[in-house]
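The chain that follows stands alone, in the form predicted on its own, written as structure tokens.
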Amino acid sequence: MLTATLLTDFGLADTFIAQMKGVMLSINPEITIVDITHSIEPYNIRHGAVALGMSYKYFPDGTIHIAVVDPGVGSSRRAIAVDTGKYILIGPDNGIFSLIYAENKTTVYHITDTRCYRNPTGATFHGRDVFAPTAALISKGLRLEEVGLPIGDYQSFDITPPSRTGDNTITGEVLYIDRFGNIITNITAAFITGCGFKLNGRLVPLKESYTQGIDGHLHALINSDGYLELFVKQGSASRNVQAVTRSGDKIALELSD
């Protein structure tokens, strides 16, 4: 049974997600739809790209991923379908698939076939009127070569890799901040030595798990994805570190012995 996933910044208070699922199930009642998340920060394409990049590879081969963080809906930005060989990804051409491009050899198609567009197609809801029907039609056998022509000028952005300056300063960036307020960076374990570091002059001890933290104090650990994460035990690191507010913010660490 084919699986399709949804990742959006729509939230759950409105009917947007239900409408998309209704369109998909009307075209292919056999499709299994899985929600990755609908809590991407509104309009934050970078946050959506990171969340998708950290999730897509855990699904079975053949999964269709639909990602809609689309502040440019109704403009000249293109609707695209991306083929990685194992997965198909559908969404706006605004950089939402940047991590997928970085990790895979891909072919990107501009979705132009009229079968992929609901009639009428609204100017404000391409998630329902373009991306959902395209995914459902592909799940029923529509070939990617039929949705439109391949393109090479698709939009993408880079996440600057962490770097070390001198012997003890590491510069990275925030990948995202989760609902617990934990700050996930792109700094990996290979950059961290010793038992802690300083952030903005504050000593941040390195722990192995959340339970080792002291209530109300900022700590760090290497999380299950291999990234350095700042946390406050049963609290919010993002409120504790006010200089860091969102995905893409720079972060500098001074290693300590």
Given for the second form:
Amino acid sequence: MLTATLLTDFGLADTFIAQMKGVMLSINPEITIVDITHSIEPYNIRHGAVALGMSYKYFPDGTIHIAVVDPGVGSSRRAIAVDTGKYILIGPDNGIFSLIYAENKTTVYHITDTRCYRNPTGATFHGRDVFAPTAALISKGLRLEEVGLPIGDYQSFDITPPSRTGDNTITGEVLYIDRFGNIITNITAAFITGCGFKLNGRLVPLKESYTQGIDGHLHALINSDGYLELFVKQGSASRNVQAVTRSGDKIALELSD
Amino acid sequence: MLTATLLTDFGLADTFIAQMKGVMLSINPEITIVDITHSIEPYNIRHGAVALGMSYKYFPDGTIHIAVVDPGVGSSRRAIAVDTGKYILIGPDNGIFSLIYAENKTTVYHITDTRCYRNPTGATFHGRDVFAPTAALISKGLRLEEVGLPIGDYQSFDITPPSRTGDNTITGEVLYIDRFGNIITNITAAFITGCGFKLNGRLVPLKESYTQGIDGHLHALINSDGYLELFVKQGSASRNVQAVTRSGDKIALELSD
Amino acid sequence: MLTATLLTDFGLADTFIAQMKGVMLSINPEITIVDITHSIEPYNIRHGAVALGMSYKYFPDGTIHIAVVDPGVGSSRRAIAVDTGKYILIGPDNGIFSLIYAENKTTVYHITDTRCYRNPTGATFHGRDVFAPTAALISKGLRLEEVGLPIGDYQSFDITPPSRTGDNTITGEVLYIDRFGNIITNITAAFITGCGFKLNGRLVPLKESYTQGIDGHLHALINSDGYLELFVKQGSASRNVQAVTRSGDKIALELSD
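Next up, the form predicted in complex with a further copy of the same chain, please; the one we just looked at was the form predicted on its own.
Next comes the full complex, and the chain you just saw is listed first.
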């Protein structure tokens, strides 16, 4: 049984997602469809890229990931299919696959074959009219070489890697803030020495699990994806650190000597 | 593999939906269940009817659609199964299938057979106790003629069709407002001439895609379902046009000469 | 086809749920995964226990239920698998299975076998690193006796049963408040006599269905799970009875003579 996933900024209140699933099941009723999330901030491609980058690798070999955060729908931005060897990713060519490109050797195809386009294809909803049918056709055996020609000039943006500046300052950025108010940064374990650091002049102790925290105080740990995460035990780091509020915000840590 | 869909006003926080799915899978573990939406405004039958009307036709032939917006549960309102030839729809007889009746030649059955009712059947949750088991039994081969007798006096309401009034005024109504604040009306392309219209005295240019809009300004396009839709590029038409706030609101456009 | 369910406090905005599903499908692509709810109040074990208790029994025999409300993740709290004979439940040993223990004869296993732990297993996300793989392995045939040794000292808390105090006063507590503002109590039909009762001095008539209520007035009924439920027809009992706001709140009813 082949798995396809969906990641969008469509929310769950409207029927966009259902329309995409209906189109896919009409082509291949045997496909298993899993929602990654539909709560990407509207039009925020970077947020979508990070969420996809955090989750795609947990799925079975052969999974087809569809990602639609697509403010340029109806313009000349291309529809693409990305092959990592292990996964296929389908969506707009606007940078949403940036973390995939950074972590994998990929081949990128411009989707042009008419079989991949519903008839008629509108100018407002390529999730339903292009990406869903392309994914379903691939799940039934359409080869990537058949969807269109490979391209090399696809869009990609950088997540600024963390850097050591000054004597002891690590500068990184916020990847995302989760439901619990935990602040997940792009700073990895290799950058951190000692048993804590200072953030905006306050001491932040490094712990191994949430339960080691003291109620109401800001702490950090290296999370299960290998990233530095700020947390307040059974509270919200996001409310605690008011200067950091969203994906992309810079964060600077002073390591102790 | 047969598909069943669920559309309700139950939300996702409670366990109503899970109870329905559990009942269905207990009867037929092979069924594929897809959520259309559970965010219908509580008790708003019209909202449910429009959401169902926007999405049902994208599913495979043979799909069984369950729709439960059911303020009359426990009263004498009937439980019905609707056959369009291509789809089967199951829910309360309160008008939620109005758009289905308008678009299809249907046969409507009053669900009375005791096999379709869980034992005991409560007076508060027919989604779980009547509609879910009926759908699952039909997916396993129960024929519609077996669920009960056909009826002709089922409930239906009209979506007022758009009309041309005065010289150049088109009056329609709002079908729904989506997550992005786009206002989707029931006005179809045939009613629109020229390259724009006036709404409340303001000029609204007609575009072909969202990307053709100018930031912060109200525009319109014919969307991928064929309906006139008001939008603000990467903004919210709903916040821009403050007089139009929900499904059913009237909207009047002045075409230019 | 085997069913597994997920109940968590992770919300739907992040990718936690998708990561768990990806891990499960990587081990067993044939499993059907159903979301019970992911809207449990963060860290609120009691809320999770009640939601699980309201829904687990509607699923097919053999269903594996995963429940993760887990503020103690990374501490010494144990990971457990609970066997009721009909269902298997997997999650942290923190009381989340309290209603399961109360309603079933169970055997509880401490999950220690290394096959059940992803390599590496982090200290922050056992939903993905322990509970998901354990469930998937069991769905493929791993026997409960293989996951670890049975234990008898598992955590459990009591839902205070309703009691008759004074002459005619029934004291119970709120199980949960649903999307419609209905207040579901733990008081069962056997405690109620007559055609109504007083709550905070106000008369509350007992009805058989929501539709029998008078608009804007507070009523009660015995719901489809057998519990006393306060409701306002097409309104919100929760807004009407302002003193009762959340799961666990006490509620005292005066029966009439």
